[in-house]
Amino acid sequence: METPIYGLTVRDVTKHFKRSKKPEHKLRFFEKIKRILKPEKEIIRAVDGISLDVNIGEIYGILGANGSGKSTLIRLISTLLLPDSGTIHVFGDDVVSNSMKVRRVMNRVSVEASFFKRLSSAENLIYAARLYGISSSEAHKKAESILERLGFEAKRMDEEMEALSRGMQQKVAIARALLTTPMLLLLDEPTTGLDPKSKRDVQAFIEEIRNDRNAVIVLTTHDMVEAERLCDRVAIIDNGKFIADGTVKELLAMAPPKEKTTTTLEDVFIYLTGKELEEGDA
């Protein structure tokens, strides 16, 4: 029987870094000097032997709160990071030996997208498209079209990324994404800092995505809302390990019942890992 492949699988990843340890106490001179000469390191072990399939039209959601792993995942998936050990596959593709090709099929949305902030919106999704091989006159038509989908008037494609609000530029930022088609849509936090009806006109794009093109989506967030509303499948991170994962009905279900209100997501997060969505370090 011959092994499926799927849209992406990751097996045993693991990534850690090395930080100057915190002291414990307030530190006298002598113990600075020595700190400065010879510091203390610790491991940070941001993603610790995780391992998931995602198939191919299905969008998967990671559920963490800050510092808990879930960006540094996106990041070893994008090929941004290598792994320290395991592996990741792109549609049957090693992302460390065949990079080259994997990026060409996917792309990546950040919550801290960055742009040339004195060029327009117009100016900075020709310069993204013409990387890809897109014509300009091919990459602003089809720039227009995605963000007036996204609720961006096209008239403002003039005005300076600076001159745009966070939530604008965040737009911005999903429509660079999806200028290429994507197989594969790494969506890290896409709709933190949108206000709630461009938030519901994001959520409509993704669902759109996926159903039109058939592609695999993975989706990192602190909304519970859009998890339930988006996301196949969800697992839920804390202190770089899967500790839950499955659909939203079963995550549901481990969390103990309540007797006059309805179990939410946010429920199963805090009795898995004892902590509120927000807390943790950036």
Contents of the next structure:
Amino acid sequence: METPIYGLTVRDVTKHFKRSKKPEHKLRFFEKIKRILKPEKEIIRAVDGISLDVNIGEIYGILGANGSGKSTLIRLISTLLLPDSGTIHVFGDDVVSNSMKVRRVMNRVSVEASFFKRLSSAENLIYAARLYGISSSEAHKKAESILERLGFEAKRMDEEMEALSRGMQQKVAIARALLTTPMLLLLDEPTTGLDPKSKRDVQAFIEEIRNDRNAVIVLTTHDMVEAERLCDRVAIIDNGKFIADGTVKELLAMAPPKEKTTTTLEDVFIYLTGKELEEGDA
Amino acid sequence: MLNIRRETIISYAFIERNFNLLKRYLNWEILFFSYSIVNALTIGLIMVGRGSSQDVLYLVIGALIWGFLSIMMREVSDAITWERWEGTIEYTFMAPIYRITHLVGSCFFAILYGLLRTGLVLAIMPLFFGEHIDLGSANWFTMGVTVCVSSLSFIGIGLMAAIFPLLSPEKGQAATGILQSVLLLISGIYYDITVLPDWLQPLSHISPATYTLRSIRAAMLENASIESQAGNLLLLLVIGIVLIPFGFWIFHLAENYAKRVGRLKRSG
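Alternative state: the form predicted in complex with its partner chain, after the form predicted alone:
Complete assembly follows, chain above in first position.
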């Protein structure tokens, strides 16, 4: 029997980082000097044996608290980090050995809309599009159409990025990712910190992409309502490990039923991790 | 396989982006340009009244060429620093482009920008120095060829210098400055390398700036022909051919290191 090719396959991926260890007590002068000369390190298990498969046309949500490993996982998939062990395949291609092929079909929106802030959104988008071999006229036309659908006035495309609000910058970041028509779209907290109107605009657009195109979408979020609304399946990540995954319905069944109110994803999250999720966690 | 047309278009993205940034910071550019003029003037004036017009020109050439070579080295490194600060480096590294395309684009911008700025300073110099400098016997063709050939070596050094901001946007640029200072010391920019201590002189012989200055001074002061500088130019070419792939290799190692330890991100 042939193994099915998923849009995204992650197998047993681990990523550890070395970080300076915080001292357990207040250090004396000579201890401080000793630490500078020979810093103590500790191993942080950012991603610890994660496996997942995402089908074409599916939105896969990842819920996790601050420092749980969501963004590290996204960076591993997007070829910005090298895994310590395990494999990641995008449409059958390995992200390490065949990174160029993977990059052609993938794009990412991160929580921070990173741009050249003194350039206009049009200049930023044309620059980004050129890196994918898209001409400036095509990029401008496409960007205008995407931004209008996101509720961004096209006439503001010539304003410098630093003059735009956070919500508007994030819409430009989404346009940057979609300009290249990616088959794998990695959305790393795309709505964190946005005002309710911008959040709704972005969420509606993500739904539109899912309905219009057969793309694979991985979405990390803190917003339980967003996860319920957009994701076909959701994984809960804690200390670099997936502690649960399934459809929203399957996850809701994991928490003990409540007497007066219906169980929410937040209840499940708190039940499984013992932690609260807050806006701004990364 | 490398599609040259596609890669050229992509390389152009970096040139266009940097010129767009230059336009947005035009006020600062005017300030830096003024500094280049003041710097060349200050150094040239040391010899006014003390030496011949040849001596004044000797120093002015040193200041101008050092300015040009510094821009070449610094711009490649600055482009990486800027991308690291803005956080856009993750998007550049995530794009389906060869690193050679990325860095060649930045290098071309550095050459164009360096030529533009140095050319403008050179055009202004006679206004200040008047009869104290004489460009009548300059061989511009030899000078132009020397600048082109030496650019290769400085691109190679620029690529190596770019690894510092890649690994640390906060301190990396200062490290690039240290590399520049070492070259300034050993390459005979404002003095003949024979005045250096004996133990330092061997380093002068491996610095491309030494041969660049030697040929440009010969061209501008003695009307030296291209044939007479063939030996120097060949050496510069060889150093360039060695340094460019070496620079790419070092950058590749630094990129892999950054991806292994997670140094590319600014936040999140």
